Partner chain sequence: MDDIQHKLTAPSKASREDVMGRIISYTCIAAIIILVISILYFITSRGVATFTANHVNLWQFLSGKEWNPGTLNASGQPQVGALPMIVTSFSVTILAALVATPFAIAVALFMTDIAPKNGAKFLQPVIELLVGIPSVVYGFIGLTVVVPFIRHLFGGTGSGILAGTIVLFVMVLPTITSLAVDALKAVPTYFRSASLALGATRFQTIYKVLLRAAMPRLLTAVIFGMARAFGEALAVQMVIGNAALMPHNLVTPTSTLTSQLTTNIGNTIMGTLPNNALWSLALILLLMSLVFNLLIRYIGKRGEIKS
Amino acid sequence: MTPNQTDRIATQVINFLVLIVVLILFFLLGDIILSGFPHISWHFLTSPSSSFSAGGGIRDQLFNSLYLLVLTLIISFPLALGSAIYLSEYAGNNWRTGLIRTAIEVLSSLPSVVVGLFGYLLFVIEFHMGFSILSGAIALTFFNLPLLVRSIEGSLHAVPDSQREAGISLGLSNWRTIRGIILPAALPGILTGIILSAGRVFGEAAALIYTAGQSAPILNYSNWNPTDSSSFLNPMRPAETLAVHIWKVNTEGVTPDAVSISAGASAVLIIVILLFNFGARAIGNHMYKKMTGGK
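Single chain structure for the sequence just listed, the form predicted together with its partner chain:
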């Protein structure tokens, strides 16, 4: 075989493999959308779930997912921001920084089920917090932190050093320079990172089944008192999320219409994550344009 023949065959092989992958992708997306969309209805989105009879909705699960996401971001964003500032602005180039980076890498490589089990052990059991939104949010924080730290650090790093010099040359403290100059300049990147991480948090289930729990008690959406046990805002109640719900109805096998519920719920999950992805891009671009004066 001449080199040219080999070349042609190799290219064909590669194209063939790519074609298969593309087919798989189409099948996946098609399957989720085609089998899921027919089940999405106003009724599906606004009625509570039912375990033993058909026709249940996902209202509480959807709300739980969003509420958990918000709580997780409230806990993880300040921590991640502070850590990212440390790494990008204060850390020297030495063994200590190396060790810290290794620790963060280890955290990011832990399987989410292990992180979830740790949350279960420490918060649900040792701290007697029980299966609760708060336990879940803390577990998700662990899972979310390394990614968030990395993306924020990247955005801070992308701000040129000349901006830092400009700040401190005016007699500003480093902290003031970081807060007033570097952070605003890094904001588009930071926001994009947060929204992308939100997508991951939204779809996560393994870290939640033993922290936020697998039950969705009936919620009272008119009770705004977070300390009341029936209030939808109560962070100490167990909360099954959308992703956990998909898992549960499929593994327990007691819900008669498990397949259609899962199909609908999967489609909702994917749509929300898609929205997050597009949103991240749109907001990033918009802010970038605004800051550079449209140039």
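Got the form predicted together with its partner chain; could you also share the form predicted on its own?
Just this one chain is shown here; partners and other molecules are left out.
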């Protein structure tokens, strides 16, 4: 067998394997969306859930998921960005760096239910924060940090050293080189890490059962006072997210239309994740072109 024939066979095998992965993805997404889309309506999206009677919606659960995602990213992204910059640009090859990387690997291997129980014991019980959005956001920060740190660090490493050398040759300090040259060039990779972590946070259920809770109190969307218990912006209130609601409906639901609610909520969950991915990529590409002067 000639090298060209071997290369063609290897290329065809790789393309076939990629095709299988793509088909599996489209099959899963298509099955969930096609099964649930007929149950999605404006009433379904804007009505509160119902525990016993049919016709309930997912308004509060959908907002809770989005609110929790925003809070988690606000907490975790600065920590992950700072850690990634340190590991990529400042840390030496010594025991301290090895210890940090080992801690990140150990944290990434923890099951989400263990993170949830840790958050329950520490934040809900010990710190008396109760079941709340903030407890869930902090717990998901532990769950989210390893993925964010590794993806951001990888995107920083991918920037050619010639760009660092160019900044130093212009007399820029190390920090100004990182801020003005390295970070803009690494923006697409950073954005990919944010998208991956956001999808993971939005679909998480196990950790939130023990931290954010399983109840969805009645919210007043005209109350903008975050210290009021009825305000939709109050971070200290319990909040059942969309993923937790899907799990609860499938395991404990007694409503006559539990199957329809579960299918519709699952489709909404997938659609929101897809919209977030496409929207974040569009915004990131626009920012990248603006920051790097590309067209």
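Throughout, rigid core stands for the largest set of C-alpha atoms superposing within 1.5 Å between the two forms. Numbering follows the first chain given and starts at 1. Fair warning: this is a prediction, and the values are worked out from it, not measured in the lab.
Core-superposed comparison between these two forms: the CA of Pro226 stays below a 2 Å shift. Residue displacement note: Pro78 has its CA displaced by under 2 Å between these two forms (rigid core superposed). Once the rigid core is used as the reference frame, the Cα position of Pro111 differs between these two forms by less than 2 Å. For Leu275, the Cα deviation between these two forms after core superposition amounts to 2.5 Å.
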